[in-house]
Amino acid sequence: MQKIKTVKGTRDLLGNEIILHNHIIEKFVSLCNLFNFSQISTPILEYSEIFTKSLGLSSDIVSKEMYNFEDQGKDKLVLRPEGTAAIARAIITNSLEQDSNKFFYHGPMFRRERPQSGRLRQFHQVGIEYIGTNNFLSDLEVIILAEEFLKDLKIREKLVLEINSLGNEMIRKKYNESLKNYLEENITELSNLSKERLKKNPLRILDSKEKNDIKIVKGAPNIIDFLDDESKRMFEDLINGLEKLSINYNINKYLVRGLDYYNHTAFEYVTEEKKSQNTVLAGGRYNQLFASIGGKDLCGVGWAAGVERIEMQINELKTNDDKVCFFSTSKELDLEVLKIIAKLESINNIKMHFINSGNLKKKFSKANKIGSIGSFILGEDEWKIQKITWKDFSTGAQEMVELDNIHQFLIKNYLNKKKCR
């Protein structure tokens, strides 16, 4: 019988992969708590209009990537393709539009793309949203959080921060017209995909990875030349802030975000590899998002990072966990061993493993096989005097430990030494 497979573009998380996955999430959550962001979690299922109204019908997500369907009640639903619009919907739904809010989230997203390295149909994102302020300092704060997150993961030096301004809605509209006129003059040289984008959203052509498109785009109008005084000042203040904070960046006049709700600040952390899936973390300002889905005219800025993309940048995660095994010399004492384990308090970075099958030789073999640092062995003689034998696998040394003192014994002899390594 043929094995049942995972759905194309999805994967199971287990072993070292889920350890790395959880490591990234834990680093992210810890930093968000430090910066006073509150966690929010939205449903995986949303009404399709949340995304069709906010992302734009011409965006790749809406036009060809969303998993949308009609359920038994004739509701038009989607599997959540991104987090920002869902967070905006949650703020409106829960009447949180009166306050300035800072949120963080993490979880799976879904897009029906062609699976390849760094691109899955079910993928995971971590993200933050700073709602209710229209101040370059808010943009700077979310970038600082991104910097610290990537530094904590030890991958910041592998990435380049690219930044641009898209101006306000009116500026973007004027620029879009100018760009379209320029591209129509060079339409014969454009790729087929860019010819299609020219009809719907010319800005997306700036992000093309096709060689001919890149060559043509180099002569395209620069959106920064279209900025009004307010937009220029906001962008200049942000750049000055990055300079004062010694945050390295490149201004990329071709950088656009492919979703309609973006304006003003746009940024991406990208690898220096010349490939299509080289964006690790990206975000920007979205001052029209809430109004587009029926909410108040709120401002917001944020970013999202792909967990799988981050994983690709981490060379190796050295786990800091030690395993300690427990077993008895006879079946009659197995329940007593379980009682001992059940009474123990948890110790950071030490895992307790109960071995309940095989003879004594096989139990030692299993303990070695899983990489434990040592074993506690309960025998009849030890049980009578309420002690247990500890064997250190690195030195071969054995000693008796009182049952009530196992927790302190491990902290004193292993956890504290481990911190000094």
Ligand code: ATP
The other form holds:
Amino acid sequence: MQKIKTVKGTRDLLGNEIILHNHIIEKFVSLCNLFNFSQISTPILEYSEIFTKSLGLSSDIVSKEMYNFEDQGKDKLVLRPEGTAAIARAIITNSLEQDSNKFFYHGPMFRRERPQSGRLRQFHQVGIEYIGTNNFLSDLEVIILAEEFLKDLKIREKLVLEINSLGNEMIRKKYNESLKNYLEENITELSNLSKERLKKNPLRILDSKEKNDIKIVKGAPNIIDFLDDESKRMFEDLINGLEKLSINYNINKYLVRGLDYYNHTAFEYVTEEKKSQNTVLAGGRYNQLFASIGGKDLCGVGWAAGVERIEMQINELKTNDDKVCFFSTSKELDLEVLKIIAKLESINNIKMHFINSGNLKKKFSKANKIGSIGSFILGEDEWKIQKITWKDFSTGAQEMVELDNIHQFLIKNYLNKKKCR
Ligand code: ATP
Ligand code: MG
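Mind sharing the form predicted together with the ligand? What's above is the form predicted alone.
Entire complex below, previous chain first.
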């Protein structure tokens, strides 16, 4: 019989994978707290229009990747494909437009893409949004947070920060026209996909990974030449800031983000691999987003990173958890052992495991099999004097420990002895 499977492009998280996943989220959350960003959690279900109005009908997400459906009440809903538009919606819904807001979020996102390594239909993002300021210092602050996050995970040196300016809406319009003219002159050499995109969203062609397209794009006009004085100054201030802070970057004149709501700053942390899933963290400024979904004219800048793409950059996460087993020498004492465990206060990085079946030999071999560092064994004689035997599996040494003293004993002898992270 065929085994029951997960939905295509989705996966169960368990074992080492969920340990790594949680490790990434924990690093992210503690950094966001340090920088005084507040957590926000928006629903996975949203009205479709939140995304269709803001991301642009020709964006990949809206044109082909959204999980759209009509529910029994004829409401047009989507499984959220990304976080930023949902957070903008939440700011409007909760009347938070007056304040400057710094938010962080993490959770699953949904896009119906062709599943492959680093590209799932249910994937996870961590992200931040700095809303309510148009100051380049906010752009710089969100980039610093990205830098620190990637450094904490020890993957910063594997990535390159690419940065560009997309100017304002007017500039993009003018640039779009000039780009379209150029690409139309070279249309015969473009890939079929790019020919399609030329009709709806020529900017996306700059993103193409097709060899021929890349050749054509190299001769295309670039947006930096179209920037007005204000956009130029903003970009220069940001670049100066990166220099002063010794943050390595590359200006990539052809970096565009695939969504309509971006303007001015756009950036991506990419691996040097030349495949289409090489962007780990991406973001930029979005001063038109709020107006596009019916809110006030609010500015914002932020980024999102794919947790699965980060995972691919981390070779191995060694945990420093130690397991300690507990068992008795006879059935009559099993409940006493459970009572002892229940009373113990938790100790960082130490896990207690109660073995409740098998003869003594089996219990020992089970404790070994799960890789415990040792076992507490409760026998009749020890119980009478309110003690328990400790056996250290790495040395074979055995000793008696007072029942009231187990916690202290573990802390003194074993806590963080095997630091390996
Ligand atoms: P890509 O060009 O790889 O499709 P994107 O521009 O669609 O990325 P964003 O919408 O900017 O991606 O999302 C931010 C990050 O989320 C990406 O840089 C990537 O790390 C991650 N991401 C996006 N789509 C997926 C997916 N289908 N599976 C896994 N991670 C994803
Ligand atoms: Mg995409």
